[in-house]
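The chain below stands alone, shown as structure tokens; this is the form predicted alone.
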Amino acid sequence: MTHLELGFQEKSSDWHADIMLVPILEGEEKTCIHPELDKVCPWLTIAPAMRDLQAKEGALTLVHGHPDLPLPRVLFLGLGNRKDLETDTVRTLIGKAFDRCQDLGLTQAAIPLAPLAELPIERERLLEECLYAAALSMYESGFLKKKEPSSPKTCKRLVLCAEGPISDGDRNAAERGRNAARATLLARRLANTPANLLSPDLFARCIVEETKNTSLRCTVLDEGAIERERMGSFLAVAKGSANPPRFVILEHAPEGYAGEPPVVYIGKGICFDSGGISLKPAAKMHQMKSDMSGACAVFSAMLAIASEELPAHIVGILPLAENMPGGRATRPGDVVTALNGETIEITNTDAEGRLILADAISYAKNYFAPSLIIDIATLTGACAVALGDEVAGLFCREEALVKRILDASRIAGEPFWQLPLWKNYAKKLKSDIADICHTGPREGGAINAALFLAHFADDTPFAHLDIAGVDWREKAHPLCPRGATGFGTRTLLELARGGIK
């Protein structure tokens, strides 16, 4: 992956870059020239393009000076009205600005800190978002192409400019933004990797390699170990594939926190989902390489948590498998025994995600006695139908936990909407021949799936994040090209940063 370099310039006499990015608010265009900016770009006040300067939301105004100047260009970023400004606007506009820099073939952009301080959002928050957005804009989806892209990313460095020392708070905020972006980009790249190049075993090997030089404790259970653990629900999904499953446990337990009951993140890791015997339609089946987006989010968030040495005991669990219609595949109507000893009637093999998550939840309860469990999964098309392609579903009965997740998601720019864990629907999961049926009626499908998972969490505080619909973009966005999005990664990181318990 291409990473964004970060620099600092603490004297206006030293400011230099190919372009300066300056945010402005509507109605305040004429006051946007700050003393420091006026000192290094005196030509701005007489530049003809300034007559056309607009700050309506999304507007970009490029002003040219002499090419030999230390700052030969200024790009004004229109943020709209002061009272309506949100961090989402800043993120998107920084992404658009970096796209413009790439189009111009520039190599280094700069942002002055003084204008940020005058915006109605706390400056460190804005700095984090600027670095996050700029780094996300670096992503290129064609990483498997033999030829270099026709328009390669050239602008790989962002400089923060100040007149005087840059505070530790500003520096730390910038690093937080870059770290969050690295995690999201890793999740995005993994989920975009074709299934033939990232089978359960290859994904597990990747995790082992990536965690070697970190504080994370990594354990990988192979198929034999999974069988000895009696994870019959998980194995029911995996048995149809020629590629054996893996079960990965990542533990972040810094000194002084290892004895605390952990928070457990569980990510659905279906490396490819054909639907099994209940075969999916051919249209868009190629996108099912990203059905492991939940596992990608958990793994990437855990790496970021470890790199920031966050003071919390957090465990990540990734059940990895392929759902294929092989000769050993589970059939609709089969009954299997889950890790908790209960029998499950399987009526639709394309509802596989909840089966692997059920055993992962039981494993977490058995081995870690967690303070809470949060799973993240591309679980149901029903959730995508209900909420569309920009909002994910949140299922949780713990109101304090709901608030924490929604607050973290707002910081992350990854919106969730709470849907009900409606207890009366639980009876729709009753089976005539087993302890529970893993599917209910089509109506309320996302709720039925969440209730199935909540059944295995039992009395442990539990939240289910259904990211079906938001894990993949059909149309490019300034912060994400077409393909996997890495959605949920930063929300998990922000939860850990907030000291969730």
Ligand code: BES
Second form
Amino acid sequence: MTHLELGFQEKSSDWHADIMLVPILEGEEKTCIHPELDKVCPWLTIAPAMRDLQAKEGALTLVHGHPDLPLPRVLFLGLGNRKDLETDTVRTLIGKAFDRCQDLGLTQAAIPLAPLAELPIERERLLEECLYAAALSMYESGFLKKKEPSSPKTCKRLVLCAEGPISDGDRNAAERGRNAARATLLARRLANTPANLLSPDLFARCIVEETKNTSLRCTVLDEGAIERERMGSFLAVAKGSANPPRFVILEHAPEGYAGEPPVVYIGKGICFDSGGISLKPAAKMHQMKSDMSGACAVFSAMLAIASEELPAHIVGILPLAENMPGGRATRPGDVVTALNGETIEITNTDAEGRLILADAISYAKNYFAPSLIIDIATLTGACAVALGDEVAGLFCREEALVKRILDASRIAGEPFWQLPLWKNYAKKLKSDIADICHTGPREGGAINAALFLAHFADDTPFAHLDIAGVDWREKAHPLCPRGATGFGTRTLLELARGGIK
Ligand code: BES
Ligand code: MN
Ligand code: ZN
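The form predicted alone done, now the form predicted together with the named molecule:
Starting with the chain above, the whole complex follows.
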């Protein structure tokens, strides 16, 4: 995948690009042409199009100078009122502006730093978000099409312009944004890949390939190894498919941190969820190719964590399987023995996510004695019904951890809302014949699933992120085309950046 290039121009006499992106606030239009901008684009003050300049939120105004100039165009980005300005507005508008650059077939865009300093949001945060948003526009939806895309991504470079040296703080902020976008784009691309092209084995091979030249330690367990580990709950899901499961462990253990109990991220990796014998209706079944969005988020975040050499011990665990009906598939009513030795009554084979996660949680506890486990999963339709397609569910009993996750998610622009791990509902998971039943009633479905996972986490600090609903977009958005969103990738990365323990 092509990645947005980042450049720096530190002398106004050297500034050059096809287009300059300049944010403006409502009521402050008069002062929007900074002295620096006036110096490099003196034509701006007399350009007739300036009379139509709009600063209301979301407005884009394109102003042309002579085509032979080093900066022949300025695109003003209307941010609305100063007092209402939110980071998300900037992010979305940069996304929209970059889409415009792609449509116009431009190759290099520039952002001058001076106007950013005028905005009521910290400059480094703004820079990070500008790069994040711009880099997200690089996603190519047509990667499986025979023909070249009809509108290829031409704008592959963004330069930051200043008069004088650009500080390390600014440069690092820009790199952070770019890195977060790279991770999210990878998660999107993987989650959008059809199941015939990304079976558990192919996914595992891809992970091995991508981690080869990184500091991550990658281990892949095949079906035999998974059986020897006695992951009966995970295997119950995988059994119905002709494509065998894989269990991938990624470890980020930088010097000086390898001895600490790690944080473990676990991602649901159902490469296709047909529902199994409890078959899903046909209508939206094709979307279940992205039922491994949690695993995609964990994998992509781990790559970014390693590339940033973040000072923490972090492990990623990805149980990968297909949930298919077949002669060997688990039947509703079957009882299986999970890795922790407990028996589980499986009443609905479409509630497969919690079954693979239960064993992944036990595995994490057995091998890593983690300080904290966070799972991310497209787990329940009930969560999507409750919260819709913009905000994800967060389940966690430790208030301090809830706060840290919400803080990271706010920076990431991936909103979560806390739902309760309501203790009284745990009795609804009682089974007559096994230690536990994996599903409860339809009512409170997202909570019941979370309680099942919390049962396996037991006394290890635990948070569960239900991203069903937000993992997929029906309608394109300036920062995300239709399809998989990569939601959660950046939150996991921001958590690690914040120094999670
Ligand atoms: N992968 C689905 C949940 C899902 C639904 C994700 C919609 C994204 C969009 C999950 O495996 C599932 O099928 N859950 C069942 C559980 C039920 C049988 C208890 C559900 O939510 O219907
Ligand atoms: Mn299912
Ligand atoms: Zn599923």
